[in-house]
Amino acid sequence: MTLTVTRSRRAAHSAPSARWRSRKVQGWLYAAPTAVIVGVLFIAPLVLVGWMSLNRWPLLGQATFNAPANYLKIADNPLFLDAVVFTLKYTAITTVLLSGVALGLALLVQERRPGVAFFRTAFFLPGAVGFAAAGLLFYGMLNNDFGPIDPMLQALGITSEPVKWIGTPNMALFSTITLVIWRFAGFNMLILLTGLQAIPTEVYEAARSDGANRWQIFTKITLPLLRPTLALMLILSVTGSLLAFDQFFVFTNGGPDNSTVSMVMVVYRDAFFRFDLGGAAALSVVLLVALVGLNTLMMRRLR
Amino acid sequence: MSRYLTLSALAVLFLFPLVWSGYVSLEEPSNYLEMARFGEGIDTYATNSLLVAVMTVGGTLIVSALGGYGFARFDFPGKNLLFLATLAILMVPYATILIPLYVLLGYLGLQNSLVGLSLVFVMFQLPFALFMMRNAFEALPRELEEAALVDGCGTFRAFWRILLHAVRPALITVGLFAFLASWNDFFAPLILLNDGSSFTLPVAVVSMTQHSFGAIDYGMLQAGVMVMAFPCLILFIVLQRHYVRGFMSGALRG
């Protein structure tokens, strides 16, 4: 960074020349498409969502300023308050289980041995499948009449009748988390592998020659040195889970009895079923501020 | 040995759903015929998905390659601010920005348009893509373009003819990420497209479950799942080296 600054200053001093000016213009020209995309499709909508949240903004028709009604309304939105509790619960369980599974997988495939490449690919492959496809796949697989899981469990004597996979609130949550782990464990495993491979082998050798056993090596060396990578994975998992939408929309459709309605699903329903874009914008702003705050906090605490 | 047993058992668990879906969809070939006739016809949806993917990949590559070069090799006022603003896209929850984007695309006459959807995808890809491309250009020796300049190329000619070839691995990585993201995304097309004939595959296939008043045809549904998943699986297997290298080179540490 300092290098670029001094270089540019020297260039500006020694040659306030046409060449320097033309390089500045050229730099801008190369960056211009980026600036247009970021300005029009990111900064402008950010400003717009703030403005929308201060207005009564129906899906069709004229917007009228009504601040702070959209924000006050949030406290009277029982569906959203329930969704907050549900989403936090879902996030906590998912993050713990997903991290555990991903860490286990990463430890199993971290060493270069014959066949390991195949297993890495096998664990990651579900990650290449989109959430909509994965949701529909599980929807079929867990169907009581069509899917293979119920007959398999019954043949093994584990259950005696078809399980209500998405028929009760707890089972719907359990099934969704299973789907999410299936889809994302390999992705998180890849993140952890990058961290594991950054640990120098000499550290392990030194520990081993000091007589440390595998458990000691894992808790005293691997985990502490993996901390930054684990932190990154936790942040991605928490953020992703708090904003969960696809899995619930496609797989449980919020049911049964609205027991699996996530925060983002409420935003979507407010906007496109209740046609209240202003209310949805206010919810968006709250989510946005909360998440940026949470991310900042997590990065500070975990890094 | 016990490690390989564990690994094999786990691999069976992870691969089983994909194998099952492929198997039941193929069990009766009529599944695919019926699925193909659903709604506006699968060819319409597949074409839409493909168009969006091509525009997203193309747009992301063009914008990030130009931007990456600009950020790696030039100084200009506002450079750091623009870079930070681009990275800030990562901090903003996807869902919270889609509703204003829906309104904004309306102002621009791009609501319910595949072009508008692709532009939105390009924006979401940009932080990662720009970061990757900037690093790739920074890693190139300066002599490469100086030689070209001495030979009488303008900087743009040098960029186009020589430098782009030198950063091809990064271009492939960025393109693969952009393809998977745009092909698989469900939420953005659900919000931004509202006319059946412009649906992409994920929205169309999900609507198979929600618009049927009678029993859902699960075999047909799995045929739809396979049509969506197959290109991604193949592409990932062929290009996985680039994908993994994208991770390693700090794609996620931005």
Second form
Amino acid sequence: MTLTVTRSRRAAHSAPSARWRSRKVQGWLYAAPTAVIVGVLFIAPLVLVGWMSLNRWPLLGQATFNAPANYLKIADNPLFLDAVVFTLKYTAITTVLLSGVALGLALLVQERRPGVAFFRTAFFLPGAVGFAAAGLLFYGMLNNDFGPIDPMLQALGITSEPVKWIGTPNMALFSTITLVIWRFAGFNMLILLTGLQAIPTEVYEAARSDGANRWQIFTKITLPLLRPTLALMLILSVTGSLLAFDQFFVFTNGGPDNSTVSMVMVVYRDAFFRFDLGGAAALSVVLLVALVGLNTLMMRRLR
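Mind sharing the form predicted on its own? What's above is the form predicted together with the partner chain.
What comes next is one chain alone, with no partners or other molecules.
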């Protein structure tokens, strides 16, 4: 009798443990496909880039260990240093203008009224266009030889001669920023619209009953409660701007006179024009470390 009771107690104690082990195995099985994808597509290339940055790695030939030569010669690369200054300038201007336009559009279509669904769709549609396609579209529209923008401006009497949209450094930067705002304003508007709709309407009603005007409601209620969403949008905008490549490669090709060469374009040129994969990998590692540090700082400040 005693032996039977003891076995029953052991079975009762072992059953939850067996179920826990079974659930643990199931959890690992569910996570395994994602873990394999992350390992193959992210961790393995990251480790490879780190190893390449420590070697002289030609496109063809045997790699030789030369650490830390690839990192030391970054300071002697004038194009990269100019690209850092230009990319930071481009990031600052683009982030401010894009955030302002996206916030304005989100506030414009926040409330439900007739026709607002049409405007939400219209504002978001440019986000469905591929970035390379958008660059080619703007290049064709602003081209001085066959683009439709210059004849329209001249017909309206706004300009008397074709505008060099990508012929000078400032105009090339202005045109590229216009392209980016057109392409991403709707997407960022959607992010902010999600945050705006998560704010309880009771808060606005209480503020109006207390006599708050529109500006006070915007600055004292909307912006503080929208801060987490703004943080997400700013991090995405800053990261995308610092990693800018498509718009400059397709639209301006880094010109005129390398005035619109971004940091990623320098990495691309070192790898596929100079065939210095080790140097390009070192630049990529430096850029990655800077991005991680900047995003960490932004998250702490915006928290």
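For the two forms, the rigid core is made up of the largest set of C-alpha atoms that agree within 1.5 Å on superposition. Numbering follows the first chain given and starts at 1. Please read all numbers here as calculations on a predicted model, not as lab measurements.
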Fitting the rigid core first, would the Cα of Gly27 be found 2 Å or more away between the two forms?
yes
Inspect the rigid-core superposition and answer whether the C-alpha of Val36 shifts by 2 angstroms or more between the two forms.
yes
